[in-house]
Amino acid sequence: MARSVLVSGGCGFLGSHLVDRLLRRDDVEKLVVVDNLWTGTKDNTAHIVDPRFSLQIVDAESFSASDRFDEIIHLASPASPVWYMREPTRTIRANIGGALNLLSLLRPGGRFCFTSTSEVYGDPLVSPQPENYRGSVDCTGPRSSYDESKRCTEALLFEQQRVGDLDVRVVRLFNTYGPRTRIDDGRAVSNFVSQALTTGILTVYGDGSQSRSWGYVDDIVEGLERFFWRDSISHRGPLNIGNNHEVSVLETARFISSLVPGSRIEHHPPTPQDPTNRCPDLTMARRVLPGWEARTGYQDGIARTLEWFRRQIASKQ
């Protein structure tokens, strides 16, 4: 049966990769991307020539359409603290307002997919973090516009599922990196890579002992594809998707510096409420998506990402 699909944030880093996967489907008759180009860029979808694809440059919370959609995937939100801490109201509006508006455009019985975040666990007191961990979140802190709007949107979707005819899929994404990230994205891997290739000075906040679990984009999108539409499963989430191999921020910076001769590391004061660790408990993911795992080692993935950044920087000179 022909399907009509909407992706909010489809010009973003992760969204554009997901759009590529959706266009491999024979049953997709129409694919509408809604993006205000706040953190996304047209360059990420410039390669698409498929007639089924259309781009609407508009906020997810104000987009309107005469037709309804069989599937909606809501990714419209900045994911980097640099961006969401700068415009907290806009971040909250994108997540919650976007979800409320897009729900009105879903056909009865349609599927609504949402990319939530490991940030809902806050600065976790347990590691790795399972889906039933309620988190250690400061709901009035400097990261709360992102954390809490993601948590609230999760609540909205699962409550709407409880009282209405809604098929939801909610993932909690852990740190993801790879090609199509903005050069000025501001998150650790992209920041270190762009700094190494430009100023040569990699900025580590604090002592760098805080750990992250870096998931290469191809692996993460494979998990999203399987959970959002490809596998026939009943589980609706929340579901952790990420790499469960922890690496310290300092070790990551040192590795990236080793790839760019002449670059060096500088330590700056720690950023407010920077989580000490991030590591997904993937027990549920292994049960729901048998055989899936983040297979790309962080060194291999970073090397690929660095070469992509190198080409991007060269093309703009």
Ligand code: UDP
Given for the second form:
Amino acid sequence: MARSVLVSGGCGFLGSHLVDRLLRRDDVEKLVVVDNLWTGTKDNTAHIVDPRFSLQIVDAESFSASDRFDEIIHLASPASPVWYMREPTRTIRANIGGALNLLSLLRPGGRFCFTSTSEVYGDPLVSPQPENYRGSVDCTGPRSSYDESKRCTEALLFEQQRVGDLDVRVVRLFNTYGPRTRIDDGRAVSNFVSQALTTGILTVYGDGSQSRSWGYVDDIVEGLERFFWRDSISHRGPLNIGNNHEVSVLETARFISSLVPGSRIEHHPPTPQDPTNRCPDLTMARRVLPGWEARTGYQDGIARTLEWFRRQIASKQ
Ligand code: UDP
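What would you give as the form predicted together with this ligand, now that the form predicted on its own is on the page?
Once more the chain from above appears, this time first in line as the rest of the complex follows.
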């Protein structure tokens, strides 16, 4: 049966890639994107010519409609520490307020999908992190607006599932990068790439020994589509989605610098409570999504991202 779908945050980096993928399906009857263009941009959906698609520029927490949706996918939230730390209250409102409001737009028996985060593991004391790891999070720390609003929204959805008939899908996304990240996004890969192409100085915070597992956007969005769309599923989440090849931030910066002759690395003071490591345990993902794997290696994905940024920067000159 064709579904009527709402995607909040569909003009964002990840959301717009997911929207493209869903519009390739013929079992989507209607797709409404709700986005306030805080970190997203209309440019990310400007190429879409499809009568099923429409865009509503409004906060997820205040969007209203007379229609009810079969499937709601709630991605509306900044994901870059630079952006969510700048407006923590708004971040909390987007995640929790957005989920509360959008739940009221779901048809009875509909499905609510949510992109949570590996940040729920805080600065993890186990590696890799399985879904049943409860995390090491500081609820009053500088990352708390993001970490805790994702955690609280997970609680909201799983509790609604427990007491009602809500069909939930919750993923915990690990670091994702690729084309359509904002040039001023501030996260590591996009920052290093845009810095290499503009100022030539890549800012590594601290000694760069902290590690992350970089997931290329196409791989991650394929995992999302499979998980959000499948009806018969043995596990509704939380589900880790990411690439499990862990790399230090310094190695990442060195690789990007090697692609742009003349660029160099500069060390800056470490940021407070910067997690020391992050790597998904994908045992559950392999069981629930057989055949899915984040296959793109970081060198390949970063080279593609760099070319996209190069074109973006050239087009704005
Ligand atoms: N980072 C860095 N320089 C930058 C941006 C980020 O050294 O210009 C580091 C940051 O301190 C962290 C890692 O890269 O250790 C990943 O940061 P990002 O903001 O991408 O995501 P996080 O996993 O911290 O949410």
